[in-house]
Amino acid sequence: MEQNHFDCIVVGFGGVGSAAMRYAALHGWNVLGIDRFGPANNRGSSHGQTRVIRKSYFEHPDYVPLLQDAYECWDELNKRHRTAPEVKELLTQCGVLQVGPEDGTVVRGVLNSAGQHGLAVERFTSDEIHRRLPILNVPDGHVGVFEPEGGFLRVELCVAAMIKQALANGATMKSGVQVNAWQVDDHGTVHLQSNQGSWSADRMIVCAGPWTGQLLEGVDLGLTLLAKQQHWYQLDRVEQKRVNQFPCFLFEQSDGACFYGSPELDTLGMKVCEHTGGRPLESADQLDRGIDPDQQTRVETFLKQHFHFTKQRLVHHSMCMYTMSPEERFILDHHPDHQQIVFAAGLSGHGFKFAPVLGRRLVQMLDGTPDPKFDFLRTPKGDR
């Protein structure tokens, strides 16, 4: 007889879903997780074979310490994962250079984080990294900031990985499950109903990405989407665009507008996004795949502007969203009604590095365990 009612119910297994799932099976609660399409997928956040990740955080200083639990988590389950040489790991330390106007967000951003902890980084001007990378066209007046320790996730491997140590701890997964409705009876115990059935629960994590708004409504969390797209282009300048030739990068213009990208893994050629900009959705359903004619001319005029090259290819493209909290910063806390219930929301575009610490972080919330370091992602403006 299929089980109807758990310990705990997770909605969504990208990055932080998959993670709260692990952490949920090994804190001995009898887990389902559910995704509306499953394992992996390339329908919301957590696809596009690369996320970078770094340390010295230009976005605030108090990311810092989450990060650097975030690289013993993902080191740990690197060694539950890579069984065997040929398996690929998951997080590559190639390094991530990150350029700007000296004056500007992201290079004040990044020596205030390392300076505040501790980071080992290396400042380069644009001559110096010519020399070093001659591939990349620096402006002047701009200058470099390259972490060694930065490097890239392999963002469905990763995904892939946590959801297979959830299940050899005991969760149980189902995929296709669209929710319809879910409330909390008078004894507290959560209620939900979906496509393929109804469930209950003690406890209900919510890690849905850009459907989160419509599964916590009522809940006024400002949260608001964009359409991504990420490329992959061949170059005909053959060096150092491999990995471990060339680090992740993060280009900063005097607009303000950010690009970044990571080398080139296999066939598919060089990953390079735009983390500004985008196009705004009401839904997360309205979201079109196809190629974006705006972002893929923003994107080829910053390589035109910034990388030596005779020729080009878009070889692959795919789309993300971004769910922006209002300030840009991530919001994990409880359902202001039903304490049993926590969620994290409007990662914005830059949550994936953390997914392990915020997925342990929920599971602790439910537990009743404080941790201060978490305390400025609660809901914005107090609102509770």
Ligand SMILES: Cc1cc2nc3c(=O)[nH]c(=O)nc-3n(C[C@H](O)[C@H](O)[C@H](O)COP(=O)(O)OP(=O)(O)OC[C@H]3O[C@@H](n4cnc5c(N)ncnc54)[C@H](O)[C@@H]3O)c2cc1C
The other form holds:
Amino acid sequence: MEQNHFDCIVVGFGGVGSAAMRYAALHGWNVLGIDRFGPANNRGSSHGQTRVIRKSYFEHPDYVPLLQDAYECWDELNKRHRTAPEVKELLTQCGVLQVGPEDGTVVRGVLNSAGQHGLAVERFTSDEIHRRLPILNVPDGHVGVFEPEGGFLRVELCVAAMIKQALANGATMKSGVQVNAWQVDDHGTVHLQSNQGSWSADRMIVCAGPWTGQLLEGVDLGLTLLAKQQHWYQLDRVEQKRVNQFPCFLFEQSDGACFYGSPELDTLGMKVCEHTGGRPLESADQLDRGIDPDQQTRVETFLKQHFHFTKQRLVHHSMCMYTMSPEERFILDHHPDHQQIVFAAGLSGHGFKFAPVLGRRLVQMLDGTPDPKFDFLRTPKGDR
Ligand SMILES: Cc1cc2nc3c(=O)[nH]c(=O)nc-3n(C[C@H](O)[C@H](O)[C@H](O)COP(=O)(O)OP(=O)(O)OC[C@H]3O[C@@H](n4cnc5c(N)ncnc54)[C@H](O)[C@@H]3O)c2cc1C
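Next up, the form predicted together with the named molecule in place of the form predicted on its own?
Below: every chain and molecule of the assembly, starting with the one above.
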């Protein structure tokens, strides 16, 4: 007979939900994970071949201890996942080069985080960057900071590996199942209704990415959505774009616009995206997956300004969504009326690298275990 009651239900198993499922199962809970599109799907925010990971976090030094934990978690997961040399690694440390005006948000922020936490970074002038990576064109007056420990995560492989570990530890998975409603009864039990049945649990973790606002209707989170296009290009200048020859990169321009990418790997070209900008969306279901010519033009203008080549070819593109919180900081919290419900929201386009620590933290929150490393996320931004 199918089981209907669980210790914990996780709604959504993208990056954070798959990690939460895994840690909830490792915690000994009988876990049900539900996702409307299934494992490693290309409909939410955890898809598109790679996610950049870096430790000298320009966004704020308080994220660094979480990143140090995240590196350990990815390493541990990778050891379980990489059962043979031909299995692709989850995390590739090809380094990250972050370029921008010396007093800009990125370079200043990277150096600040590296200085406060004693992280290894190397600083280069525009001439030095050009000598090392001749394909790059860095404007005079802009500098680069190279972080050797940075790199990229293979996003779909990471999600699949976390789900595999969750299942190996006893979790149950329901794919293609959409949660439509939930209630809490007088005994504190959470009841879920979906398009394919109903289940109940003692606790619930909501990791629905861009759909979180819909599932937590009535909780004022101030979330907004941006449609973001990921592009893969083949440039006619082939040297130094492939992995092991070229790092991930992030360029802040003088006007504050920010572009980033990862080296060419597998059969796709070099990935290039804009971190700033994006098209506002009313709801996640409204996303148009066709190509957005404005985002393409902005990325191609960036490429022409900062890379030397004569011809480029867009070989692939894919639409994704940023779920923005008002201050671009992650929101990890209990439901205001139900302590047995926790959620992660508003990862603001930089959450994947933290997925295992966020998933683990959600489980700890339900368990009542404190972790002061996360306290900064609750402090008003001006006080940090
Ligand atoms: C283009 C792009 C580039 C990015 N680059 C980086 C980067 O380089 N580094 C980095 O760290 N981060 C990056 N991010 C951010 C990062 O990818 C996200 O913060 C992270 O993947 C969000 O994961 P999530 O689990 O919260 O959401 P999602 O991955 O969106 O997962 C939510 C899941 O919930 C499911 N769901 C929703 N509603 C329901 C429902 N009612 N019933 C059942 N299931 C439901 C969905 O099907 C989905 O699978 C990027 C994001 C984008 C879009």
